[in-house]
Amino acid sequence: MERDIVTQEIRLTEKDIEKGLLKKEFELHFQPRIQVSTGKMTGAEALLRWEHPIYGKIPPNQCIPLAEANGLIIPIGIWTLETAFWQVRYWTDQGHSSFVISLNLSIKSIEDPVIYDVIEKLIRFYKVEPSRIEIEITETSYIENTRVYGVVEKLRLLGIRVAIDDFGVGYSSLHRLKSLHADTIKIDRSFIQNIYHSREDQVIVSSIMHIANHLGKRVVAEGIEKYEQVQVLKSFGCHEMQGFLFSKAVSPDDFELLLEEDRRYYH
């Protein structure tokens, strides 16, 4: 019986994705990214949220695979980009002009030529500095699909920043860092969780930091939940971090309040 209920919910969710886009049931929430050296917010990661009228909150790990399976991942990617650009333009007009918004795009979206055209038009329409937008691509997707390399280079020529997400999970060989044509490396939370007492994790993260710095790449640590993690990352010279220690992903209105506070998240 439980399997039938889950199956029914998934089937209904598939049917409702397009309706959800049309009825504006989707929203971007924003999780702050904090500069390690100062404790100040430098930007945020935009995360998809869907409030279904019947089932309530639909988690991304359920709706994204469904969207990929039924061909709606491209419209979702376009909506995400348009919303992020609009939001950056709006906040810039409110006087907040120095932060970066990063967002995840599926590999299918990255591969689709229409996405590049959309980004190019959004830059012109909203007059947003391209470097204010960062596209995140998982390391596994980047390495396993050589067609992505060309798209990444075109995006970077536009001025869009590119980040490699979940670094170290799929291909932990550090020599791969030199072949990743990206601006930012996001270290997966699995290496950060126990970094304050795991010698092995400390060696891995410090090695990534050392190589990334010499290659001119920024490093962001994900999944920060304890101040002890911050202390270790600070000693390694890590650039930025994000996690529940500072803030969960919040609504656009709540994120705007954080921008206006302009506070230090630790001292």
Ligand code: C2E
Second form
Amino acid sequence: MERDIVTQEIRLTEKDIEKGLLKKEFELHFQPRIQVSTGKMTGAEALLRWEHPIYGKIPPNQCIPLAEANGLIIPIGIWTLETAFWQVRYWTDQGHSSFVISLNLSIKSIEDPVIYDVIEKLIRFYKVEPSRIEIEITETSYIENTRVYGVVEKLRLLGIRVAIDDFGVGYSSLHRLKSLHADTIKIDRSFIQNIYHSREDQVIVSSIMHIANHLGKRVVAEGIEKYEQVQVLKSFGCHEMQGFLFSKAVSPDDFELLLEEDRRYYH
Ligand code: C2E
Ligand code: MG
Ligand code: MG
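Okay, that is the form predicted on its own; can I get the form predicted together with the named molecule now?
After this comes the whole thing, all chains and molecules, with the earlier chain placed first.
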């Protein structure tokens, strides 16, 4: 990897990602998802973290696009799935048996038939209840790739949950929700940021909630940073939320502490 002297930009190469995977420089961190009505943790979103020995933390937004361009997104997706299944098995054995872990998969991964086979094998190998795993697909990529609808439906038949991520930033219209196979809708942070004083955002979010409720889908609000946002979401009957107000994404060890704290409080 080189650093561009003029822009100070890090230039990642295919080799860096390959080495990173081999040398176990990647980790999944977990950001809690919270039930709006009770404050109880329902699970977490697994987010990719890369600690490079020289350049330090490399955010997913920097390495995912490169991995998508050079095909390494497939081994990254497989690694993410395997790690998430392993963690769910491990935490279940520790007595935490009801939370759901969601993970992000690039549309390129979903399109690759290898990924379906991997998921099927992981369910059998780790004996994880499939509904404990939710796969997040960004709205824009999902809408643009109608050919993945069949794969997504097959995954749901296995019992895997599917979420539409960053909902609202794409160009889809609300009636499209009907044809998108999904269990959960994650409303993008941009609609939540100013929801406590923006009438427009309130109208948009409550409309999404209304339609999602009628279609039997769960709604998660992303990027909660202020208590005022929680109050509005509560009044709309939003199901779940996540954001820095509760916790940023934390290491597996720290997430286990959160699981234990949650269990002590709610049992
Ligand atoms: P995303 O899936 O929408 O994930 C949410 C992002 O918002 C995360 O950034 C999270 O740290 C951040 N976030 C959460 N709460 C707050 C908040 O209250 N305020 C603000 N300002 N930000 C908040 P992160 O981890 O940098 O991930 C960025 C994107 O990279 C993700 O967006 C997802 O699209 C992608 N990504 C992350 N992990 C993976 C992965 O394992 N595979 C793939 N294909 N993509 C991934
Ligand atoms: Mg996500
Ligand atoms: Mg998102």
